[in-house]
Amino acid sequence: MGNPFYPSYGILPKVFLGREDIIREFLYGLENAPGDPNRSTAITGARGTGKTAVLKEIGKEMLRLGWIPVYVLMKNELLDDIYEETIHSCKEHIKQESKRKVTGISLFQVSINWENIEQEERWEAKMHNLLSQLTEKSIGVVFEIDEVQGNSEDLRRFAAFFQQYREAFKIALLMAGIPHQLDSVFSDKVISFLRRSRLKQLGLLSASESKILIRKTFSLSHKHITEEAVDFIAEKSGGFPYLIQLLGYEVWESAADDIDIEQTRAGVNKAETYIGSSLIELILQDLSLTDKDFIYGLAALRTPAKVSDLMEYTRFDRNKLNQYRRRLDREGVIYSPERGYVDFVIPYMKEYLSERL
């Protein structure tokens, strides 16, 4: 009977909608032969578009096919995290050898001296042992690496291992990251084979998908919401998955059992106070100084803004403006609603940046 919306990082929402094609194609790759290109897939999109949720949903679905998800958040100790998480996720199916040996036995008293064997075994050998046991039992492992980024020696070693054994073992790879970080991975010459991974770009949900998601999520609780209120939340969210969760959460918290449009407006107004810190600031951290010059210039103009007006305001020449326009479009920050115009993708971003100007 609690709040059915989850505007928290990495939490799978109660109602999952709009990414069915991505899930279906990856699961098809698991059922198909090891050479299926879907067995190495990268999911990208702006922050808040639900990349982690897609990983979690695929992880839930793959279990019925006999595959086990091994989810890790990319950090400095990536190899250790992958190994430990594989043991944890597959502990029912693997046999771990003891790392202790007997060093002495006393005949006069019952005592045994044990010594830990601290053997510096290479990561590749340890993973080979684990995956051999699992493959013998026809159990597959999908390595899910979230917040992936380039220039990592651990990622290079993992990628080389995956490339070498992807046919011998029942394994697959699912990565997620923001666009420029994935670009840095794909441009790494040492792991260039990852460029052949299937790249899936997460965009916004359609208006109809947003309304269905909002309506279904509210239906999981005891509170009833009017269609007018559902339409209002969908419009204000702009189809942004994180914003649907945030706005829905605050509306549910602020309203009585029967939610009308006035209660919905109040809840949305409260949610708007958190959007800057919980979403927009995170996006700004990923941008370069010149990226920010571009978007602050866009925020200062009436949007959608003419490209010529933006050139004049930012004092960028055409080549520079087009370069950063393409970059920010790929990052999911701006788009072109029509030829010669640009606008923000993310709701509330223009207002937030305008206030900071």
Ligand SMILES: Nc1ncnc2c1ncn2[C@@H]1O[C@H](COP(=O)(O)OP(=O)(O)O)[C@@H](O)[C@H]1O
Contents of the next structure:
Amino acid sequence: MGNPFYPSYGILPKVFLGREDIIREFLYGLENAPGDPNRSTAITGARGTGKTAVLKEIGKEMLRLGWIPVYVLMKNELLDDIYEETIHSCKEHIKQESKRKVTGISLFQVSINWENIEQEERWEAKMHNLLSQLTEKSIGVVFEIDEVQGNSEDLRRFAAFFQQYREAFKIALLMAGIPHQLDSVFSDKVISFLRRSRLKQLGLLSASESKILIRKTFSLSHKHITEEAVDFIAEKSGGFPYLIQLLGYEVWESAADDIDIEQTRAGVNKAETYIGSSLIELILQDLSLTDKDFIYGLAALRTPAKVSDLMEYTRFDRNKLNQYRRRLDREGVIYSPERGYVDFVIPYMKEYLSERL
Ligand SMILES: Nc1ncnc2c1ncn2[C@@H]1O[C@H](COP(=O)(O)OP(=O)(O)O)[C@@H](O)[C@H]1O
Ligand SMILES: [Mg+2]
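Having displayed the form predicted alone, please output the structure of the form predicted in complex with the named molecule.
Whole complex next, starting from this chain.
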């Protein structure tokens, strides 16, 4: 029996916990009439809060209701990926046209290139054909588009198609992305209907959810852990899903079969050495230079920091400070514990940044 924790992105954990409201509402939308607003939902939150995990968990749950998830990561060839993935995920339910794979064969100097012919068939017509077959059999399709980013011609075309056929076909849309990327999609005038999607923000898990998650995950293995140790991991993770997996993983690795608080401390120390490269740096990559000036300033102060002290340190004027404060709050990086104060949301971020000042 191996380690039951998975400290990596995009994988459904062995034990998935919390987020019940989001999951219930989306599934409710699938059972309800086609016009239900939940049938277009966007999930947002900082990296590591569990957006992809929610997509995958919902993907599992919807099968019972006769819906099939079509999961794609948003890349350059979004339309092709959606088409290919729909065929792949629904292959038992659709008639496959015979694939004409003959390319570049010369017959008496006449070059036949079937692939070009196929590509010329419009994407919309091909999707229409697939979805008609599925809707006829009363099978629904949920397009799950992960790591959504703005300004893509393919996304515009997909959105227009979705909007046009959302009543005629049994289809729904579930997107995930970090906040400013989702914002840029929503502010695109061409696909303004997306703005009416249900927006769900993922935050931290509660202390009791974190403890149950840790306890349940350990119980999938043969190693036994004390309550005190569970509490310690929960507290150190701050309820941040990725950190629960990372700390749990290292504690499990470094401990014998009966895990006490001493072994747990050692495991957590080990995990701490990876938090910078596996989480904080990834979050920093998504931020602008001025965002970074703001958070390095915050890291230099005692937190929660007074907004006026932060203004003095960063030399931002009030407008600029407020603007970046709102941005970073929305991004899930900082929050306001009380009026006039700001602090970091993500555990270990302050320590990591202040070491680098
Ligand atoms: N609700 C949850 N319960 C248990 N583990 C979770 C949960 N949400 C996320 N995780 C774990 O946290 C890590 C990050 O999740 P992921 O979905 O990849 O984040 P995101 O897509 O937001 O960057 C993964 O290891 C995942 O298994
Ligand atoms: Mg993800």
